[in-house]
Amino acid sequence: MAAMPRRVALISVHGDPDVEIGKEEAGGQNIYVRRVGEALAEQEGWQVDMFTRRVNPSQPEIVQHTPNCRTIRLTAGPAKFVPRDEIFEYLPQFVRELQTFQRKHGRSHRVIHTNYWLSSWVGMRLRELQPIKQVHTYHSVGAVKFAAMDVIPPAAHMRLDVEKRCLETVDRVVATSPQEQQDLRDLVSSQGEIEIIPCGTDIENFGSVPRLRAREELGIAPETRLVLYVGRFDPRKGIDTLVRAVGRSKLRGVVDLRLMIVGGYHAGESDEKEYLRIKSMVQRMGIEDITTFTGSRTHEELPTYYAAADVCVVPSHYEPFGLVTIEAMASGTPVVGSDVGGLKFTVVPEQTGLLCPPRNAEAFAQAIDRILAHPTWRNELGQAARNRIVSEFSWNGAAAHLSDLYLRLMSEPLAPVEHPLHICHSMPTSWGSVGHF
């Protein structure tokens, strides 16, 4: 007899896989399940179907990415793009079309993976309805993230009650790094189950553009300091933070310095407004003349980007893992970054890079600055992050330890789901305010 298919749902309500990296609100958690969905396909009898939320009524219902790995939109709420605090009030409906999704095309899910606090309570309410098992990874923890938020959302209370009871009561926690496992224990609960697996990368496409044909490429002479900057405009970001810094760099005049912004954004939305004031910031400095905004990069150009840089800054404010940090590395560039959450896990002090404290331009400032004076130096930090990377950042090698995972949780008996959720399916439009933070 053929043996029963194992079958995984990713759940991703606002992180669509097959989105265009870029678009507001697209960034690592949709690079994530869509690589982990892909990767986990090609392990041995697994069929993985990755739900999200429809965001336009032209978007096909399911694409296929390979035999045994695909994307499912789901209508809950307008078809039409809604910020992710706003999502909440549609929850129940995404549940109940996953539901008929199941029933219509006679489809379960042994395991079920979600992504985010909101599909947390997506898998949560699954769990009372479904035989299933639920692994969840949070992607950033609301306590450490609205620690660095000067205006706290409107969600906030809700997002911390259903993140506790996450942790407290799903089959498994995925952390992507050590300090994401300190975090949920130091600031969400010290009760439920954590497992550390770190994201992955596609170390067979950042690694192989060299040096000197992607700078050929792009323009770049082979004696020019590049500074490069990969992601959304976002304040959380701290792009302001970089710009600070390469407007005090002491190599100002002294080498040919040049920082590289690369980055989309769309008119009339969030990501536009803080575009604008990064290149107001940018005037202000008086190192117009210096940066390129290059507008946003499909993942097949930005290897090329990344090789091209002496040195590629992450100056978030908040990075529970940090994508762009380990696409850089796998590229051989060093990393200049904030030393917070995932980044203390990937980059490797005086090795692979350099840590800073989040905000402080003098000290990116002068990190960059010891990176960019010493070119042997930057070419041993490049090498040894590449090789850190090979070795232990693969999107392989997640999905491998998350199959195990997997499997594990699946020959175990199903434990009888003790405390139902009791937040009512008609949602209110606003959750009140938060003053402790």
Contents of the next structure:
Amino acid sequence: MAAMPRRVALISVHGDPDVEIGKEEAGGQNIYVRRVGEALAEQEGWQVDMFTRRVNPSQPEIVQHTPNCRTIRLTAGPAKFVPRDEIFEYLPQFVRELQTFQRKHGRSHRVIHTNYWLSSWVGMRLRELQPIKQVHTYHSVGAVKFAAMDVIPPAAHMRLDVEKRCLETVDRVVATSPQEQQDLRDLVSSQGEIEIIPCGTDIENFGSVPRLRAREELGIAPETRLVLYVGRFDPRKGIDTLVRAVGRSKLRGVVDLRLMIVGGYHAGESDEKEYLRIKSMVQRMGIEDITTFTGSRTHEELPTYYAAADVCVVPSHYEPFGLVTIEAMASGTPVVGSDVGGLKFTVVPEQTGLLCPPRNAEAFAQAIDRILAHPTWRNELGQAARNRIVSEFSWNGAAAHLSDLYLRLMSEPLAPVEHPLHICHSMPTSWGSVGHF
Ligand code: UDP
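After the form predicted on its own, can we look at the form predicted together with ligand UDP?
After this comes the whole thing, all chains and molecules, with the earlier chain placed first.
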């Protein structure tokens, strides 16, 4: 029998793998899809098609990243940025366009790996139409996210329904940490199969810049104590907790303390609103003179920032995995993070960093001060952090694990699709155009 072609479609409707990282709504998911895709195509002989939604008419339809890995942009809805909460109604068109692309290019996929709940819906619909296996990564679990939010968006119920159905019916759900698996079991469903495959990071890039050179490049004196935040401006990231923590640090005025906040924002969009809120909080705390907002930085630039920092702080209210954490650790920088989600798994308290209750500025202040006050211990934590990432969290390791999962699924018979239109029936009328298609 001829060998089965190793073709996988990575579906990421709202997270373009080719997009500039650091933009609003561009973050961990974009990186995950791109790096997994490239690593699979490189080491495992997979042909990888990464499907996403076009958000600009001038974007090319196909971007070839490596010989066997490409991004394919489908037209579904207007060719402009649409917030993810408003994308649902365009999903049926996304499904149709994906099938058209497959027909036109004579391409079939034995496995699809969907990312985020919107793409899970696309995958579940495709699974009704084609003989495929579906793997899903949540990236964010609605039931956990909404539990940590003050205002629940109107589309929440739809999302919760889709996420439950996804866990119960797709061929395998990939959780990126044991905590995510636990959350899915506790809050979503006891049915369905879950496998834990952690995210990875680029261990050659992060860790490539020596600390003193990094400080020279950024104009940071060797004796300065540098606290770093990297990530999006989003209330869920808890940057306000960090600002309050630095404001109440006992080391203020004792050492040359500095806070650097790395991340972009866009005029008129929600990340600008959060940036302005954080900026005014910095003023209220009286720490403007020691705080720098750098704007967004690329993955070529970020190793210098991580290496220069004494500590990287990840104060998120909720963090399903948290790539910034492992990027900092790979760079030899200890992390002070919230005791939530993926951070519980990646950060080993007292060995590679410290964990604090989310939103607790006093606990963060104490943890940051402990590390800043003990430079030798700080270096030991940083070295142990780097070692942990090198041995446990590379993209090649994640891709090898995923490849093994895909191959196992491909060798198993297809499961029957039950109650195929259940999701469509449960759609609220405001999503009317979706209907039965
Ligand atoms: N990032 C970046 N430039 C910036 C800010 C962030 O490249 O200025 C990247 C960061 O390096 C990481 C990703 O954005 O790879 C954020 O992923 P994470 O999982 O930490 O958070 P998410 O954005 O998915 O919530």
